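The chain below stands alone and is given in structure tokens; this is the form predicted on its own.
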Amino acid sequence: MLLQILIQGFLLSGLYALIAVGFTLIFGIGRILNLAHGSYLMAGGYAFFWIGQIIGLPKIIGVALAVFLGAGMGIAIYRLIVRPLKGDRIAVEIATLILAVILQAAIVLIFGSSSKIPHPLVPGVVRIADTPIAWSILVATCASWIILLSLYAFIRLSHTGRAMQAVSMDPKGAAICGIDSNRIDIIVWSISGGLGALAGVFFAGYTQLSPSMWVTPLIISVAVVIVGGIGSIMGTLAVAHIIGFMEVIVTTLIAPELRGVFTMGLIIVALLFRPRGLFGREEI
């Protein structure tokens, strides 16, 4: 039982980290809670389903379409909503939440309100220490870790990544140094959208597709940002593992219906005792 919890917790945590990292980037650079973040996952999951099971094209095309769709959504949200409302965080957060609800209604009109079960990205089951693990979730976890490590290296080592760090720390100082914050914002929003949509492909394989599937990833992302700290990728990884392991423990040993209770409780505890998060820096 213990080994099963460890294996399942590790696999789920990697997926949760990928779900939340784009949300963390947006909050770290613009101090904005993009409440439409869950809609990237919804759009990516349905795009993959549409390509593979309705049109019948290869799954890799569905994955590529999902990523490009998510990146395009991110850029569109930034240009049409965030930039015109820049400076009014509350207005941006309300507008992005309304957009998520509108996109949910659009999904209902196109695909119906019933849940859909997409074909697994990679069919089959493998046994690890006598624990059956679906190949799709194993591949999703490995891909998530490769993406997360690559993103961390990109931010730390590349010129664009260092510019993102500069904008996050001091937007005015970055502008004085010649960094185009608008360009950085577009890059960050496109990365966030693309990674969110890819996470949606993986997440749909772990659960199922439904018009309301954007809510759970949004709650996970908010929890990771609040508990992990502003813009901290290390915080994202740490808190995603805390949430992933605790959810597996709760669903395995207590009751599956209580899956989201720990996440919500963790947000409240962090707000009360550690408002800047475990890895967050002090705001000046």
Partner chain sequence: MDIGRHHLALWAIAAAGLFVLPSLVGSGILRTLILANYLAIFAISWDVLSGRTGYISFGQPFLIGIGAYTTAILTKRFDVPMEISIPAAVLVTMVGGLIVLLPALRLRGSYFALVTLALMELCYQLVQVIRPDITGGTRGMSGLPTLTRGASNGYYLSTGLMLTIALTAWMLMRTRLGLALSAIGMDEGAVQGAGLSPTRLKSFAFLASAFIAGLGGAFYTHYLGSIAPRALFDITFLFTILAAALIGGSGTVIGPILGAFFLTFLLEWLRPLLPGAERYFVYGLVALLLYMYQPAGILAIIERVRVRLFGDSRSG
Given for the second form:
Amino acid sequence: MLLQILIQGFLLSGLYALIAVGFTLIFGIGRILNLAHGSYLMAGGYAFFWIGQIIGLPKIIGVALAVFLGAGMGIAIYRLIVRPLKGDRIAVEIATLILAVILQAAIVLIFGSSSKIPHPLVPGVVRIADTPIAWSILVATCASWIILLSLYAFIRLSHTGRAMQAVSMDPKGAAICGIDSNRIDIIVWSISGGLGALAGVFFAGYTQLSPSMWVTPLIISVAVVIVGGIGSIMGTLAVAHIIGFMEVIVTTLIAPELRGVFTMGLIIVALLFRPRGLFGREEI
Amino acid sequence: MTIALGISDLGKRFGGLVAIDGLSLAIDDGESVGLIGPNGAGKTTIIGLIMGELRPDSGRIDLFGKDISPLGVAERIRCGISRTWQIPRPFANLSVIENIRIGSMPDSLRGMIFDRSDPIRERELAMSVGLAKNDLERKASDLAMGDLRKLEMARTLAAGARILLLDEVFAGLTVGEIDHIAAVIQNLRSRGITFLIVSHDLPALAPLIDRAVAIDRGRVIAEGPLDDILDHPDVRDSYLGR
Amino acid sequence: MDIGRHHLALWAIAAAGLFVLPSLVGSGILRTLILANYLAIFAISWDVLSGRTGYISFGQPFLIGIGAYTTAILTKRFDVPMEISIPAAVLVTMVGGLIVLLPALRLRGSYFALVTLALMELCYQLVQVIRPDITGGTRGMSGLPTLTRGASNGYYLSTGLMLTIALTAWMLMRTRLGLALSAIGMDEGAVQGAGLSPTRLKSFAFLASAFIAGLGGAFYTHYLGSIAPRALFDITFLFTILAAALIGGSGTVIGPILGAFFLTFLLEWLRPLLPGAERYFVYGLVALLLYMYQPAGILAIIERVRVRLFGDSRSG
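Pass me the form predicted in complex with its partner chain as well; I've looked at the form predicted on its own already.
So here's everything in the complex, that chain up top.
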């Protein structure tokens, strides 16, 4: 039982971290909450499904298309919504929420309202310590970790990454140093969208594809930002594990229906008692 | 003479930083006092503490002999003390007269709903700080800095302020506007309003005050006529740095 | 004044028009009007809080749902008559309003909106898990008593309710209280600096908003005769309310009403062209474009047209 919770917890948390990392990046760089973040996952999941099961091309093309689609959406949201609203955070929140509803309707328009079950990324089941685990989930978690660590390295070591850090600490100061913050914003928004869509491909393996599938990952991302109070990658990983493990523990020990209740409760409690989050405010 | 505002042994720290360090100060009714000191001396913090926006760690504050330490901000304002901000904070989308109306409202829902506003008094208040008649219906966001400072003073007077705390009242003003504001302050002084004025603009400040208090690192380092304390060695040191 | 008599006549014509409408149009249009009336009530309830004080609530469905569920449970499970259950529902919703107020005392802006969103989702999950024998679980409840029979009575009831609420809200917002609430939305610290207690003003706005939401939610439930959690605690429902208020013009009373009627009828006209949930696609696009490029809403567009046609001669 304990071992099972540990394995499940780590698997789920890795995915949660990938789901939330794009959301926290955006929050970190402009303190902006993009409520259409869940839509990247939906778009990614459906793009993967479309390539693999409707067109019939290899899955890897589906993954690639999902990432490009997500990145494009990220840039589009930045250019068409965030920039025109000039960083009015509340207006961005309202506009992205409306956008999420539009995209949900668009999915119904294209694919219909019934749920779809995508083929697993990698078929088959592996047994680890008597627990059956789908290969696709194991692959998803490993991929999440690899991506998150490389993203961390990118931000710490590359020139662009350091510019991102600078913008997140002090946009004006960064501008004085000759950093084109517009370019940085576009890079961050496309990374955020691409990773979100990729997470959607993995996430679809956990649940199913449905037009309302964007809500759960959005709530998870919100929880990560609120509970962590941060835009950092390591913080995202840490809080994703808190939430992931909490959900697994609630599901196995109390009742599966309550997992969402606890996540929501965590958001509310965190905001009321630690409005700045567990780790306070930090840069990327 | 009654003491309008009495501050005794006030202390406030932010984390490890001691912002106000056992500061005492008394202002007589109808007096005008200038508060000067280098950047970071604690001038704005004192105003925040007097108004109750910040909670002091020690000390007490009396208004006309009454301890106001336990009161909240709105209650203190009802006791007759009010402030303006270094950067004016008008209600940008409301007209000048509506801004003043907010200040003159009773702090009760019933009063706000059922009592009528007093347009004559609102108008008089606007005139008394030198706002032009045809500015009254303009949106506050359209006003120039000097008019915003006037508007803020009118709003505090509307709330019944007898003691005004002005924070950097000349900041961001043109020379002409400084003269205007100075005239308004002189006019209010002649009507018995008590002032505590924070300013870096010493030439502009000099004619408006009866005496000055110089502070540094949260402590009073000199008190007296402005010319005298500017010669005070501690004051010179604090401005020039050691 | 001349203007006064002129206005009075206009109001009388409008009232008479509203009264004879059911005998002129079919019951299909009447049902659409009923929906528009309830949406207008919900949008006013959102606007009293968010349009004025600037505390953007994503949790209005939470309040409406509390009202709806309270009266549904009381009438269905405990056989309480509606005369008692509806006032009880309003009271319980106001308690819910206090729950929303709590975070507003500590948080501002975008975080506050998120808590209210979390509250709504939390309610959706809780309703399904806690005592499904009482709440009806995922499927909700049906066969609730209804207040009226037939479309025309439903139309009279909903129109009367909507107009009463709108008129009360309008008169209240014209007083200095309305001014003070708008001031909160601009600079809460300066309201305090003007000697007014922001907490008291916010409490009023939240309770008034909850009152309207509870009243609307309860009547709406007894109009539908059924209740379903996914239709209430739902982002699409939230979106509809928000869109109505924002499109019409928030910070006013007439704006949300205009928005509600515009959106409801838009939705109806799209029905033959785009059956099913796809309508929300067009609906959402209109809402988003208007929000992005005309944040003051339809009301501002009408005003601009009026000024262009008749010149800028406001009579007050």
